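Next comes just one chain, in structure tokens: the form predicted alone.
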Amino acid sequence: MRSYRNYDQLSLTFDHTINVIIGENAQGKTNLMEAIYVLAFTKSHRTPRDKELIQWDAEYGKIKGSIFKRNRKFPLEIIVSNKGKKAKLNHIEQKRLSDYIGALNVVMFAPEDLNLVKGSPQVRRRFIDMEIGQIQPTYIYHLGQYQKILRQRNHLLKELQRKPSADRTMLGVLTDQLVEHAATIIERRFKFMQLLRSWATPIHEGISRNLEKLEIAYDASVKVSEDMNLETIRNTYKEKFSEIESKEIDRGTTLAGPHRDDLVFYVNGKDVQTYGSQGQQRTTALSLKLAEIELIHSEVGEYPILLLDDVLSELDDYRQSHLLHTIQGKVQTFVSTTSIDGIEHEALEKAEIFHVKEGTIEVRK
């Protein structure tokens, strides 16, 4: 790693089981976790501005890593500069970032992920999109095209709002393009939901000692359902946009589509976001994260890397223990924390310990 955040230059070899990064706040431990995340997804989970990843006096920042996948070693490289990003897989620069994503599978669990249940719909949409993108990289392409067309369509709707009598031909063209990508996105989200349910429901029952049953529902802005095929979803969207066209022009924005959908979580039949206790909300978030790990393993054939960024201190002893016991021995894990005092679990006894201070790292056994 070079010229990344507060790290001038850093080279580390990690343990294949558990790695604990200890340091006070603002020393660089989350920057290290973020670098692994960026190596997987080509973007940060903390900021949309790539230039923030580069040291202020540097022209570019670089992250390199080697992963072992299907018994083979693969070098990965991300270079971030003011001119954009370059992603290399096995020394070959990828033309599209969507061709790179999925090479390294990562699941991150940070304090903000506890907002997965009680946060905004945008948080839950991002959760779905990032996870589908890991197991089906072409999904990222469709999502990118959808967002690009959505911006164009919203811009045109604002123009038509000012001039209602203007020609609407271009609106029809953009709507058709939007529908194509929307239908694919929705179909893949439904399939992902079915997989997520199959893993999250039994995991939640285990954490809650069989006292709670978790259900996950997809709250769509258009009346589509999981039993519909791609063609039916596409036709349903076309009908919806035809029906609301005048209203969209009046409002100057796109009123339906995957960008307005949400996930709803129910525990014992009650909406957890509205009626659940903080404990139920945290159990649901933990169940979803553990389900992600198993889901990726079932689809890809290998376990992802798990990043636990300052989250253990946010969980009570029982949930801490359940999390560490579940991942022990099968998931390469990175734990960042200000201290491991009070976290007693055999999984941490043999961990590799890294102490971070002012952008330098000391390794201690």
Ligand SMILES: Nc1ncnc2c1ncn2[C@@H]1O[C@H](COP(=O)(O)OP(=O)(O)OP(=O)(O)O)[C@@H](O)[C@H]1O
Second form
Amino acid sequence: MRSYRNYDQLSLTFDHTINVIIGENAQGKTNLMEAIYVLAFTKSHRTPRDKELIQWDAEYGKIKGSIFKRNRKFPLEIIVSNKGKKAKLNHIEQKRLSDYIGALNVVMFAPEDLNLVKGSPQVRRRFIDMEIGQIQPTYIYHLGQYQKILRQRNHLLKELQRKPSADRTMLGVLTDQLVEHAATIIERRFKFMQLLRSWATPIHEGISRNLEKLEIAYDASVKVSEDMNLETIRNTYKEKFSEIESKEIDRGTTLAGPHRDDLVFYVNGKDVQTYGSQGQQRTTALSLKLAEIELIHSEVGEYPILLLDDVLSELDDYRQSHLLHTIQGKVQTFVSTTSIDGIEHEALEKAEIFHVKEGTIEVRK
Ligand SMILES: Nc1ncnc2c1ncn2[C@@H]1O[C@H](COP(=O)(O)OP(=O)(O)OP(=O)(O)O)[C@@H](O)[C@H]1O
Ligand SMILES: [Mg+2]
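Okay, that was the form predicted alone. Show me the form predicted in complex with the ligand next.
Following is the full complex, with the preceding chain placed first.
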């Protein structure tokens, strides 16, 4: 990469098993992890503003990487400049995000992932959207269309709020378009929920030594249920919108839809967000991340890259070794830490060690 965050220029080859990134605070550990994340998703997990990724004073920043997948090499490239962003796959620029995302699958686990359980619904929606997007890139297209129509519809609702007597034909058109994409999004989210549960529940049992049972519910703003097909979801949505039309005009905004839905996690029947201990919340987040790894493997046929930024030292010994044992030998992993002390596991013995200091990296076996 070049002119990316605090890295002037950097070129590295990573081990296909475990890579440990060691460095003191503010040296560039997260920046390196972030670069791999950006290469997969074209955007950062830390900021929605691409410009922050470009090194201060530089005009553009570039990340290049070659991945091996099904015995084939795929060159990937992301260039961020003040004018915009380019994503290249096999040296060819991809204009549509959905043509690029999915080439490289990545699962990141960072301290802020505790927000998956504790944080706002937005964090959980982002989680499902990102995960479905990387196993099913056309989902990103529907999501993008949905958001575009949602903005237009909200704009129109604001106008109607000011002038309720105005013609409502356009509202009907936008509602139909919105429902089309909403129904597809919901249908895919429901399929994802079933997959997520099937992996996360046994994994959570394993991490908690059979003491905890994890349940995951989809909290929908429109009364749809997971046994419905696309047609029924669509009709349920249409009914809902005709029911709340005057209320929406009154409030000047769209009051129901995938953008208002949420996930709820229960451990032994109790809502973890409200009643869970810090440890239970952390275990739940870890179960979800480990489930993601298996889910991607089952859907895509390859394991994703796992990025563990500063989280290993926060887990107790049992969870640490459970995690390292689960990934050992099958998942290419990047672990960042300020110190390797306290992380003892056979999995780390063969790891490649990278020492980070002020944006430069030294490799030591
Ligand atoms: N666009 C940028 N250009 C240059 N430097 C930047 C840019 N963005 C961030 N930095 C710097 O990069 C440095 C390293 O940040 P990074 O988050 O990677 O640290 P870290 O090694 O993960 O530290 P910690 O252990 O505290 O998490 C910070 O000092 C920050 O000021
Ligand atoms: Mg960091």
